[in-house]
Each structure stands twice: as structure tokens, then as C-alpha cells.
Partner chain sequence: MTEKPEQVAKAGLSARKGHWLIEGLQRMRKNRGAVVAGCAVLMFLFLAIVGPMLAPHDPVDTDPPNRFERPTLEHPFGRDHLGRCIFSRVLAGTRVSFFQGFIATGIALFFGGVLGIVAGYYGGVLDHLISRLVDVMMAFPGFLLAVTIVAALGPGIVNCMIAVGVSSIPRFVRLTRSDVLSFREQEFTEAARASGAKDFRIMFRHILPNVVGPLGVYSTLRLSTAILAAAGLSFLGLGAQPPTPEWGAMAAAGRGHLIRHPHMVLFPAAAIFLLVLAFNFLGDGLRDALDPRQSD
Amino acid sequence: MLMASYIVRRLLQMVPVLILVSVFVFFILHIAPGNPALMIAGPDASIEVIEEIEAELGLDLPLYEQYLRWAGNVVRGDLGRSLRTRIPVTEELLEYMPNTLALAFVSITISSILGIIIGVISAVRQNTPLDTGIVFVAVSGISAPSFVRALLLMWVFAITFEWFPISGRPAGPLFSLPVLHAMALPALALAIGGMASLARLSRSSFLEVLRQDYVRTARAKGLSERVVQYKHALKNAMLPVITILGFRLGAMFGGSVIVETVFAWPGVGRRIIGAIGTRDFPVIQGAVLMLATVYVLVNLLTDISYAYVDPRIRYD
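Supply, in the form predicted alone, the structure of the chain whose sequence was given, as a single chain.
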């Protein structure tokens, strides 16, 4: 019951966060230069035609009225229609969202597994050349922007060695081998930054736990070092890592905007870039709101997972 009440409270706390996100995105878009009606009508359209399109789309209303109208529709589950394609925004986003979620899932899987393994190896081999090399690579991975990693991976593995396609997504089920093959480079471009930060955090957290009294007690009982490290210390060292995993998954949705554009991956991020170029307000607003919702839900799941990793944590 305590967990259920905690989840309900957190879900209610999501509401003002999403409202603030919607207000910020809506007003930033509408005060930016450019007229969607002009882009729909074309550069040679008359003023009368442009004004008619503005009236049809409600762009002639005051900004607060436009926002209230849009927010009221969102509450009813209607994100509006794309100004360019006239397709419902919800329908468009549901078409692109699976590709973005799959890319984020594969990326977080790669970064979490490899990051934790590399971090633990670095901690076990502390102050050795291997440890120094891992720390250097981790810092380099964190420092490089996602588009730089994407272009380097494309140049090495797609252009030079031709092991992977340069861009696009083949037809077929989402996790079929051809699709996973095409997803490999964009997923790795997203995963490298998270893998590097997780490796550094896993290393420092594991070293800190190894210095705790209960670990010394376990050693004093005559347990082997492998048992002490991987049975007694590793699980407790993972608590800070879980926090970073939640944030990294949210960051991957932001990084996917660039990576999807570089690799022409048909996800929500690439659709946002296309919508920005055409001033397609409903698509941008709906996509950002949907990604923000996924982000806060991921943070909620991260908090809930603490109780299962560490029984000492209770929510009340």
C-alpha cells in the first residue's frame, strides 16, 4: 500500500511538470520567427490567402487562447494535426516512437552492460595500466558530442570497412536481424557517452564499497576475494549506477534527435528536426510532450527499482 500511494503521488507530481514543459515549448515556438501559414501557402501566396489559413488554424488568436485551445485538446487525447501532412499528430508519433524506443533500449542495454563490466574491471585492477587506459577512454567518450561519435562511427564502420549501412532503416519487424544491423551504429553512437559515464561511476562506487566495514568483515571470515567482490560488494555498488541509468535513458531521448538525423533513422527525434524546418507546431509540441512524459515515467521506474535493489529503502 505504501508503494502504491507513493506511485500515485509521483504520478500526480508529473502533471505540473508536463504543464510547464508544454507552456515553455508552446510559447518558445510561437515567438520564434517564421509563419507556418506562409510556409503552407507558399512564397507567392497573397496576404488574403495567408490570413485565411491563419484563421483556419487559429493562428490569428492571442497566444494564450491558442495555448488553452491546444491544451484542452491534449487533455482529451488530441494532439492536433500536422500543419504540413494534415495527419493526426498522435498517429504520426505512434508510427515513429517505436523506432526511437527501440534505439534507446538497445543503446541503454549496451551502455549499461559494458559500462558496468568495464567499471568493475577497472576497480579490481586499480592503479594498473589497464585501469589508467579505461579511465582515459571513459573521459574521452564523455567529452565527445554525440554527433562527433556518430560521424566517426559512420566513417570507420560504414564508409571505410562497409560493415554497416550508412543510414536508413530496412523494412521488417523492429528487432529482426536486418533492422538490428542497421540500428547498430546509431545505437552505439548513443551508448558510448552513457557507457563511459557508467564505467567511471561503477569504478568509484565499487571502490568505495570495497572499503566498507562489512566487506572487511567478509574478508576476515576467510571468504575468497571473488566472493567478497561479486557477492557482497557488487550489489550495493549498483545503487548510484541505477540513478545514472535513469538519467542516461532520458538523455538518450535528447541525444537521439541528433543521432537519428545523422543516420536518417526514422524516429521521433528526426521527425522533430523535420517539423522545425517546416514550422510544424503541432508535431513539435506533441513530440516534445510525449518524450517528456516518457522521461518522467523512466525516472519514476528508477526510483521504484531502488526498493528492489536495496531492501533498506522504503517509500512512505
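Note that the structure is predicted; figures quoted are calculated from it, not measured. In this text, rigid core is short for the largest set of C-alphas that superpose within 1.5 Å between two forms. Residue numbers count along the first chain shown, from 1. What changes on going to the form predicted together with the partner chain:
For the motion between these two forms, residue 61 lies in the other rigid part from residue 95. The smaller of the two rigid parts, set against the larger, turns by 8° between these two forms.
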Second form
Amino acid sequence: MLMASYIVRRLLQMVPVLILVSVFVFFILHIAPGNPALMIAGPDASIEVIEEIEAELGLDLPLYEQYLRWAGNVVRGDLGRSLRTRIPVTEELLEYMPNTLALAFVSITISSILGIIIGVISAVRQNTPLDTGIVFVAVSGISAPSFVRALLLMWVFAITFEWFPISGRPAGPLFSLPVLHAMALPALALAIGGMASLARLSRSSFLEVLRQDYVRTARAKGLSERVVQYKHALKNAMLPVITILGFRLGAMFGGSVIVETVFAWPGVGRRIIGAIGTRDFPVIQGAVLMLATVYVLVNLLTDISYAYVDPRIRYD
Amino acid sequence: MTEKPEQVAKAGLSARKGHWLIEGLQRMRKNRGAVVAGCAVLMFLFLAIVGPMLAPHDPVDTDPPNRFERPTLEHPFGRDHLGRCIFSRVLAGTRVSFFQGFIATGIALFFGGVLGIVAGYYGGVLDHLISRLVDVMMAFPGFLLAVTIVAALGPGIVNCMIAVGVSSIPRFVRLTRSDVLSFREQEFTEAARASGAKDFRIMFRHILPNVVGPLGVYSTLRLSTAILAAAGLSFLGLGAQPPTPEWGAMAAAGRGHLIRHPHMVLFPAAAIFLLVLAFNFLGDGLRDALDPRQSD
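Having seen the form predicted alone, can you show the form predicted together with the partner chain?
Now the full complex is given, and it begins with the chain already shown.
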């Protein structure tokens, strides 16, 4: 009962945030210079033609009416048409979104599994050379910008060893072998940043938990160090790790803009950059709105799962 | 009881300041990694100031016949696709990166600080409005907010700095706001109010000095994030435009030649990696030293 009301409350809190996000996306791209009607009509069009297109796009209406019109369409799943290709934005994004989500999913899986394992090993071996080495590598991983990681991986594994394709996405269903093969390097490039910060967080959280009274109690009972560490401490140490998974996914959406561009991975991030180059604002608006919505939803799921594993949260 | 309330407030403040910052730095001296990192950051800063003067060649001077030259004694990092000296460009790029980082962080610090103080001090509707704005900005996944802002303003180094700065504002607002909340109810604020000080004066003369320290430390840490973001935007062609020697833009120019001429990417990439690495180790050391409870 408590859990259900918590979820409902969080869902309701999400609505105003999403509305404000849409307002923000709409208005910020409206301060951009350039007339979309002119872009559709081309440089040689007559004023009548441009005015006709302006009327068709609703550009002659007051700004708030334009927003309401746009938002109404968005709610119905219509994000407008690309100024360049004239393809409906929703259609385009539905094609690109699965690629971005799959990339993010694979990356976050790699980074959480490896990050947590590395962090725990580092904590268990605290202050040994192994620990120092791991901390050093983790900080290095965080310090390399995503374009550096992406180019380095491409250079070593795609160009020098030729183990993976340099770029692009082969045709075929997601999670089929050739697609996963092509996804490996971009996913790894995205995963390294998250892996490093998850390793650091798991390490400090694990060390923190080892100092708690219940761990001392477990030890005093005469349980073996193995049982204490992996049965008593690990579960509790993972709580703060869950909270940043949502945040990590956000960082991945941000990083995917760069990594998708480097590896020519046909995702939403790469589409945004292409659309910025051609000043195709409906595409930018739609894509940013969609990524932000997914991000807000993921954060909600993170909070809910956190409340599920840590009942104390629900009582706030 | 002869002291004026303002003096009491100032005395309390200076005792507090000397307390945490100086002691923290003394603690950090024992952390060898952090000291080395600090020296490295200072060295980069030095290069940013005098680098262009040390550069053996003009960073924008092209020499097409000798393009893609491998590293030699005269051009230690080789030459790029237009025959420009990569060593000179990387050196000159240090200044561009620091400049971008400082301006962007400055924007975030100024607007974030002011909004945070106002929100924390007044509370109520104003706080609610500012906090919602922060929530909305935080609803954008990290780097995407900066990309969106640049998309609106158009590419270029100035717009890139604005975008990176604005997208960092929310974190500064949150930090300042929570600090101000804890000072709002303290005695020195009460004392200043009792002595007839106006809100503006209390906020900026009495509360601001107390939050300036933590904000300064946080800004130092955020500097590397800003440098990374600006380099990322330039890499995407949304920031510094050619022929500006910018590390991200240089890596982007080398991207197409990665197969045959990896040195075009290698050196600018190494430069930004080392700079951010130094910042991160320094940041870790600072955090451990200033907040010993968190260190392991």
C-alpha cells in the first residue's frame, strides 16, 4: 500500500517537470536565428510562398499559441516534420531511438558489472598496491573525455588489430551478433566513464559499510570474513550505487552524442548533431525532448527501485 | 558587549575561514599524489599564460607540402593536415582550454551563486521558482543541455562557453542554496538584521563571505568538467572554429586521418587527458583534506 502511494506520488511529481522541460525545449530553440519557412522554401522563393509556409507552420501566431499547438501535437505523438527531409520527426526518432537505447543498455550493463566488481576488490584489498592501481586507473578513466576514449579504442581495436568494424551499424535486428559486434567499441567507450565512477563509489560505500556496527556484530558472532563481506556488507553497500545508476544513464545519453558521432552509430545523439548542422529545429526539439523524457522516466524508476530495496525511503 | 554586531560576525567568520581552508591545505600536503597533481595544474596554468610565447612556430601557419609530417626534432608532435606544427598548436591550445573553462565556470559561479543566495535567503515563492528551474535544467542529461543551448545560439567559441556555463548553473544553485539555508538562521545574520541592515546587505556582505570558500573549492573542481565539455562541443564542431588551436577541434580534424596519421589525434588527446587527470587528482586530494570524514 505504502509502495503504491509512493509510486503514484512520484509519477504525479514528474508531470510538471516534463511540462516545464517541453516549455524550455520549445522556447530555447525559438530564440535561434533563422526562419524555418525560408529554409523549406529555399533561397529563391517568393515572399508569398514563404508567407504561405509560415502560415502552414503556424509561425504567424503568437508564441504561446505556437507552443500550445506544438505541445498538443506532441501529446498526440506528432513532433512535426523535419525541415530538410520532410519525414515526420516521430518516425525518424522511432528508427534511431532503439539504437541509442540498446547502446546505453549494453554500456550500463558493462559498466555496472565491471565497476562494482572492481570497486569491491579494491575495497577488500584496501591500501594494497592493487587498490592504489585500481584507483589510479579509475581516475584515469574518468579523466579521458569520451571522444578521446572513443578514438583510442577505435585506433587500437578497429584499426590496429582489426578486431571490430571501424564504424557504422550493420543491417539486422538489435542484439544480433553482427550488430553487437559493431556496438562493442562504442558501448565500451561509453561504459568506461561510468565504470570508473561506479568503481569509486562501490569502493567507498563498501568501506563505509565495513565500519558499521552490524558488520562488527557479524564478525563477533564468529562468521567468516567471506560471509561477512559478501552476505552482510555487500547488499548494503550497493544501495548508494543504485542511486547513481539513473544519473549514469543520463551521462551516457550526453556522451552518446559524441560516441555515436565518432562511430557513425545511427542513434538519436548523432541525429541531433546532424540536425544542428542543417538547423533542422523540429528534429532537435523532438530528439532532445525524447531523450529528456526517457531520462526523467529512468530517474523515476531508479527512485522507485531504491524505495523498494530500502524501505526507509518510503516514509519520507 | 561593546563590539558592533558586524564585527562579531566578521570575527566569527575569519576564525572559521582560517580554520577549515588552511588546516585542510596543510592536511593535503601529506598527500603526495595531490601535491604532484597540484603542481601539474600549476604547470598547465603557466603554459596557458606563456605557452604561445614558447611555441616554436606560429600555431596557424600552414605549410601544405609538408602536411602529415611525422614527429621530428623541429616539430616534436609532427604536422597536421595543413602542415601546421602540432606542438605549437597544443601549446597554444592550453590557453584556449583554460580560457573556456574559466569563463564558463565564471558564468556558472556568478549566476548560480546569486540565484542560490536569493533562493536560500528569501525562501518561499522565489525559492520555489528557482528550485523548479533547477529541476528542469537537471532533467536534461548532462552534456545534452549544453548541446541544446549551442543549437539555439549557433556554433562558436563564445556561444560554447555560454552553453557550458549555463548548463552548470543548476549545481551551483543547489550548493549555494543549501549553504545559505544553514547560515540564514545563525546569530550573525540575526545580529546584522537587528542592527538595521537591509536584505541586500545581509546577503552579500554577511552571508556571501561564508559561502565563498566552499564555492571557490567547488569551482576549482568544476573547472575540469567545463574544460571537458567545451572540448567535447568543439570536437563536434559546435565550439571553437578553425583555425583556432583548440584540443577538441584538433582531435576532430585528426579523426578522418586516424588510420594513417594517428599523431594528429594522439597529442591533443593526451594534452586534455593529462590536464583533466591532474585536476581530478587535485580535486580528490582537496576533498579528502577539506572533509576528512569522507576519506578512507
